[in-house]
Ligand code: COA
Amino acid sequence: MDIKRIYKSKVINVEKVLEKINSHDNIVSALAAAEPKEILSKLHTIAKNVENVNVTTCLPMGSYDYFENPKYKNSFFMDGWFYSPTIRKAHKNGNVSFIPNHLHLSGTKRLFHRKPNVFIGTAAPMDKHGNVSLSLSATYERTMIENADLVIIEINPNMPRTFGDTIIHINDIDYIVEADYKVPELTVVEPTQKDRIIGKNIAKLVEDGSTIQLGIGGIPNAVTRELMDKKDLGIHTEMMTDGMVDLYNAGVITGKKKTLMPGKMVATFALGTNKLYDFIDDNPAVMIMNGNWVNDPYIIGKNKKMVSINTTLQIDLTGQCASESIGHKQFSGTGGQADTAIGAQNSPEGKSIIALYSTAKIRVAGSDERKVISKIVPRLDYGAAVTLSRNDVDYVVTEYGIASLRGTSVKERVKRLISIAHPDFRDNLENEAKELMIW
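Any chance you could show this chain by itself in the form predicted alone?
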């Protein structure tokens, strides 16, 4: 079998690829930095030839006309597993919608609803055996490739070659677009003073030998900096980040104490800067595995001392977390928050931690004035989605301390959560709790 000949026979340009897309097709795009920029940036150019093309995606990094420009809304509709800033902006156009999901079931449940006609993604260059690496994500990509009628991959020499469920053979690809662009980066958010205080509080709960899961943003970045004095930490996480590279290089992450895949840093996707991409490139210590395995709460629970660290937008006095919407407005997504929190509770000596600022500033309707509100509330905002059940929160952390909720009654939770609320709101929270008989 002449691998190089087979490869060349599949190479076509973007314009020819777009001719393969028909009206009413269901397209699935790879996640975040694994998305195919060349195809997506030109998808709108076939708008006059198609109608009702559905594109399912997750956390898109780029700004693309096909869903951002309302004049293409009759040609394309986007369904998102996780909203990014670009999707939030386009939501008002009426051509995007959110798919409620737990990450570990996102792909399989989507297949229950509709089968993809076309999968589009990215990969690192082919090796001498005819294999390419899906590089930055195996969250749902492998599942969709196995079920799609047509598989189109952008081969980009700048994509890192990763191991795990990312390896597919050239025979499983129908068309190849050769690309050469810089891998999309997610800028590291510098932790604020408030972030650092919260990070210190969370670090107190992380024991040596723990396996950790972290997300993105100022608080998770602060946590990694505060874990520098820990020993023999492991990684089993939805998303691999720059901070984890820092911990590995400092000798903090060794994976020696992991009870599942010891010595391996396990994730379902990677998103960060070139520092992260250089680290995971051709690195057998990093395994990018299928999301339906990595984020399965049963699998997560096989890690002893599993610590799930997530953030939320709002929490009520009983422990319910609204982490993905502000009222009825979709802001992000459930992602793996429930997966990892439940998984950590299945783990021997595991912990589920939720972090948030005690307050937020919001705009006063009809003016440019802003007011400060408490993010710990008697009841969630009208229409807010409950991302994490109150049954699945062990610890809540703000800049004012740690509230341990594991095994507590509602009355005890009220007292403990008020104690870590901003002092300016504590009396009012107590009064509202009494009025609403939250005890």
Second form
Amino acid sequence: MDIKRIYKSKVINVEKVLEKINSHDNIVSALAAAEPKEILSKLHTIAKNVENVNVTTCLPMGSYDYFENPKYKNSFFMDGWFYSPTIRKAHKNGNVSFIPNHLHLSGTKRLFHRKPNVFIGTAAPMDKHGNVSLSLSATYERTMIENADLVIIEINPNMPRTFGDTIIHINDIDYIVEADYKVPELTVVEPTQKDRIIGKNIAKLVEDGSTIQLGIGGIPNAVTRELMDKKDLGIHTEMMTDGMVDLYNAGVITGKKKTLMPGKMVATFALGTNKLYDFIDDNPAVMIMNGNWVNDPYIIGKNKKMVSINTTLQIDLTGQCASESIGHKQFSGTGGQADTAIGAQNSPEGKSIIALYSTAKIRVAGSDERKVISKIVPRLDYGAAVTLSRNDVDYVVTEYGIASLRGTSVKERVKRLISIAHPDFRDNLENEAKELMIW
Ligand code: COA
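Form predicted alone done; form predicted together with the ligand now:
Next comes the full complex, this chain leading.
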């Protein structure tokens, strides 16, 4: 088999590839930094030829006319597994909607409802055996490739070559678009003093030899700085981040004590800066595996001392977390928050941690003013989606301390959560709790 000839026969330009898209097609696009920018940035150019094309995607990084410009509304509709700033902005146009799901079931559940006929994604260049690597994500991409009628891949030499479920053969690709853009990066924000205090509180709960998962958001990322004096940590996470590279380089992550895939850092996607992308490139210590396996709570639980560290937008006094919406307004997604928290509880000596700032500074509707509110509340905002049930939160951490909720009654939870709320709000929380008869 002359794989170079096979490769060449599949290469076409982006304009030609877009001619393959028809009305009523169901397209699934790869996630976050693995999204195919060449194709997505030109998708709107076929708007006059198509109607009702569905694009299902997750955490899109780029700005694309096909969904941002309402004039293309009859041609394209986007369903998102995880909202990003660009989708949040477009939501008001009425051409995007959210798909509720646990991350590990996102691909398989979507197939039940809507089988994709087209998959579009990215990969690092082909090796001498005819394999390409899906690079930064295997969250649902592999499942979709196995089910789509047409598989279109942008091959980009800047994409890191990763191992695990990312490897697919050239024969499984129908068309290749050659691309050469920089891999999208997620800016890493320097931790604030408050982040460091929360990080130190979390570090008290992470024992040497633990395997950790870090969620998306400012706090989980900041935590890594406070884990620098730990020993033999392991990684089994949905998202691989820059902070994990620092921990590895400092000798903190060895994976030696992992009870599932010892020595390997396991993730289902990677999102960060070029530091992370360089680290995972051609690195057999990193395994990017299918999200339906990595995030399966049963699989997660096979790691002894598994610690899940996630964050939330709002938590009520019984421990229910609204992490993906502000009232009715979809902000992000469930992602793997529940997967990983439940997985950590399945694990011998595991812990599920929710860390949050005690307050948020929010815009006052209709003005430029901002006001400080408590993120620990008597009841969640009207319409808020419960991302994590109160049954699945072991520890809640703020800059005021740690509330251990495992095994506690509602009355005890109320008391403990108020003790880590911002002092300015504690009296009011107590009064409200009494009124609700949960105190
Ligand atoms: N009410 C209203 N607004 C609030 C709020 C509340 N209770 N809490 C926070 N906000 C606002 C903030 O002020 C901020 O607004 P701004 O952008 O105007 O400054 C915004 O919401 C984001 O808050 P922030 O704390 O900066 O969020 P983050 O980037 O750290 O992300 C989550 C936090 C919870 C949104 C994110 O972790 C998430 O989506 N989690 C669910 C999925 C998940 O955990 N997956 C885990 C596996 S990866």
